[in-house]
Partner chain sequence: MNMLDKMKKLIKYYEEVLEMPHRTEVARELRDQDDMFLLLLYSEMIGIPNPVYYYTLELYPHIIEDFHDWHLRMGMDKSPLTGIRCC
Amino acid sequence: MNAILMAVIGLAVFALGYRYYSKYIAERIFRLDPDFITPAHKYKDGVDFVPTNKFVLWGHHFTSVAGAAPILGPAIAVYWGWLPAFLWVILGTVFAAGVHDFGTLALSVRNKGQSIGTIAEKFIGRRGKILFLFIILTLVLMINAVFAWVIANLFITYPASVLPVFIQIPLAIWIGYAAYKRNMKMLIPSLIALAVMYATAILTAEVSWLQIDLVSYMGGEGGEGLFGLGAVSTAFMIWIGVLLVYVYIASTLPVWKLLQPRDFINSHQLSVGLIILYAGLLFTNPTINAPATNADADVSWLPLLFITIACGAISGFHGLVSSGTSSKQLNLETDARFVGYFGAVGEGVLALISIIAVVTLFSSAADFSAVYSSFEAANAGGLGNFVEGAAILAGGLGIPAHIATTIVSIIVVSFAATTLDTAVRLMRYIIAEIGSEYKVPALTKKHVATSVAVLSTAALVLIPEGPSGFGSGGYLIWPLFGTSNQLLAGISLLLITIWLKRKGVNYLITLIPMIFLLFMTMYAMFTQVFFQWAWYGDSSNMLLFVLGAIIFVFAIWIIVTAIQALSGKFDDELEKHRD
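Requested chain, on its own and in the form predicted together with the partner chain:
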């Protein structure tokens, strides 16, 4: 099959979904009203509540939700062939992600711009809030572990990317300072920063002594590292240590100093990346040699596909952005369709190019089978395959392969680093919130909460053993990340369903994706926890068993809550909060 045709089909389905399905939801289900006074107008304070042009708000919403996850998930999931991943991304975006992101935005707008956590408390009571807090805590912990591994892995595989990524930090601080203290415009400085980063990337790709290659310093892959560990294992440990020290500092600094200016540079990288990859696709016109379905898969696609691709098909994390910031800045209620639904479509477009980059990498089906030999190999190598595949697409624009791989790995690392920074910050807030909920005042302190966040991340990312030993198994957490993300989406869909049910409109559009998601996650967790990770299972792993079991309990908890909520158990709660 031709890859351009695949992209065209995918984009056409997204366009139809936006044009017709989101219109139907906006007009018939949510019944958006252009005259409704949105929280941005009602509570306008110039800080959180600011009416914003819908295109600008979409741009901000999209750059907040797009990251490394919609790239990594599809790159792993093509293990089952391109067809299942492709179908789940396009149908998931249209029927699940779009509805979820749009729904959380509309729900929040109708509830004073409050976040999903507060709305859960309002609809379900204190139990809803606690459930929500623990699910997000699990989610951010998984995000930290996975992305710390992603960055360490890319630094080891592509040592040329290290220096440009570290150069981004002082550049970002400079932009933050210039913009905040000197009131300078940000566009030019952030473009200069991007140019400096990419110039460094070209330099490091060409000059080998500028590549910080820890493994080769220790005598190559067979070399001896520290504490009797192998060279690769030691390199993982060092990079993860460095990253965790970095996120500790980054997540305790004010947002404008480092996180935000990094986001400016990353917004450019997102645009540059998407343009290069789609343009490269047009110029290279590659053929898909990977099989449509993989008959030799050692694990079944059902249900694992649905937790392997979370972001890009549906992601609970988007609900936090929709209800946390975007809902407070929506100018007209009818803009929710464009910002929410089209935001999800943007993420789908990113996931689609990730699939295309990976499946066009191989010259034959045998080549594909050799690289994607097992699900374990797909998990460990998916990201590397994306980088290689994306570099080939970029080659269509005349960019040499070694420079393209460096730049693509920089883009992925930058996304992952920002996600890590945000997730540690978020984890700190949640730990503080749990501390105040359970009356443990020490946890509400900034440095105590951050230390708990960073140390638990360190434990989680270092303990799993990958093929290269200690510290290299962070990717094993990926299915748990997908599951907790889907459970969060499940809660948000439940809240939207309760809201629609009370409005007396057709709530099947959220109920069906919710049941589908909860069923798939329960199914996946059940088979993985009790048949694979348990002490008597095929690939016994106590850490994954315990974490998986906790998430499984959360899933049951959500289902019980959902049944109770939909049968009217919490109607009193809702009545109490009725305006």
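Please supply the coordinates for the form predicted on its own, as a counterpart to the form predicted together with the partner chain shown previously.
For this one, just the chain is written down, with no partner chains and no other molecules.
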């Protein structure tokens, strides 16, 4: 199979999906109204509710959802062969992810910019809302731990990426000030900032003393580090501390001061990165030697493929961003199509090049099988395989391998960081909602809620167990992230389906992907929780089993309640909540 042909087919499907399918949904299903007063205008406060240009908001939204997951998931999922991964990425993006992300954004805008968890009360009652908020809170906590773990490890593995990533922060603050206080257009300053970042990347790749290598500072991998933890564990702990201090500040600042401008820079960074990789693909013209399907896989691709790819096709976290931050910044209701659906398409484009970068890395099927010898090996090496494969594609444009590797690692870290601080901000909202629900006034305070979010993340990510030693909490809970994330997407689609049914419009566009996603996810979760993670005296999987079992039971409860609401059994009880 020729890799260029795969790219052309995938990109063509994405373009057609946005051009025709999203337009049909916007005009015939959601019936977007350009004169509707959005929450950004109605509740404008200069902190969370800020009317924003759709291109700037798309940059914030896209980079918030485009973390390491749409790269990592497909890079692992090719273990079952490139064909099933490719098909789910393109079809899932067009018919599931785009509808989900667009739908949660539109639903939130029509409900005062409330999060999908809060809106749930209108459709499945107060009890269902509380259970749903628990699932959301657990998922966001896992996202925080996973991405903090990923970033810290990337900083250790690629020390040349540290300075370019951190130099972005003062540049973003400057851009935010210039745009909102001096009324400057954000585009040119963002491109200047991007040029500074890449110039710094080239400099750090070439000049070793500019690389912030904490492990080397402590004597190398064999060094004792602090308190006898070892050099690697100490470096990891320091980076986690730095990241959590950063996200605390970033998630409490007004969105225009840091998040929006930094995410706008990252949207250009991703665009440049994708242009480099796809252009490099044209020049290298690689052949895919990896198998279309892997008959030797030690676990069934059904349903784990869909769980593993996760954000590369559809993600519940995207709905949290759509209804948690993006809906509060939407200038016109008609902008929801561009921000929501096209944001999902951008995610699909990233997932597609992740597949191509990995499967063109190998010179033969035997080489692929040696690296992807098991599902565990695929999990361990997926991200590294992408960085290596992407560097080879970038090399087609004459970019030296060490510089290409640094740039690719910066892209991955930048998007993981945007996801991390957006997730902490969302967790703050959820904690405040729970505090309001249970009449705990302290939890509704911004800094108290943020402190709870950051400290709980630190406690989880620094669990001193697992294959990576100290601080492997993010690694330990990664298997639960995929199922919980897809489950959240399925439940969100279920809520959107109820909304559309009550509006009297065609709800098949959400009902069909919802049924498919919930079936696959519940099947996978049941298998994992009660067979794979049931410890029977072995405590190694206790955390996964306990959290997974609770989420599974709560999900069943929510689904049954939602189905009753969909059938009309709760109409009298919920009549007062209808929009």
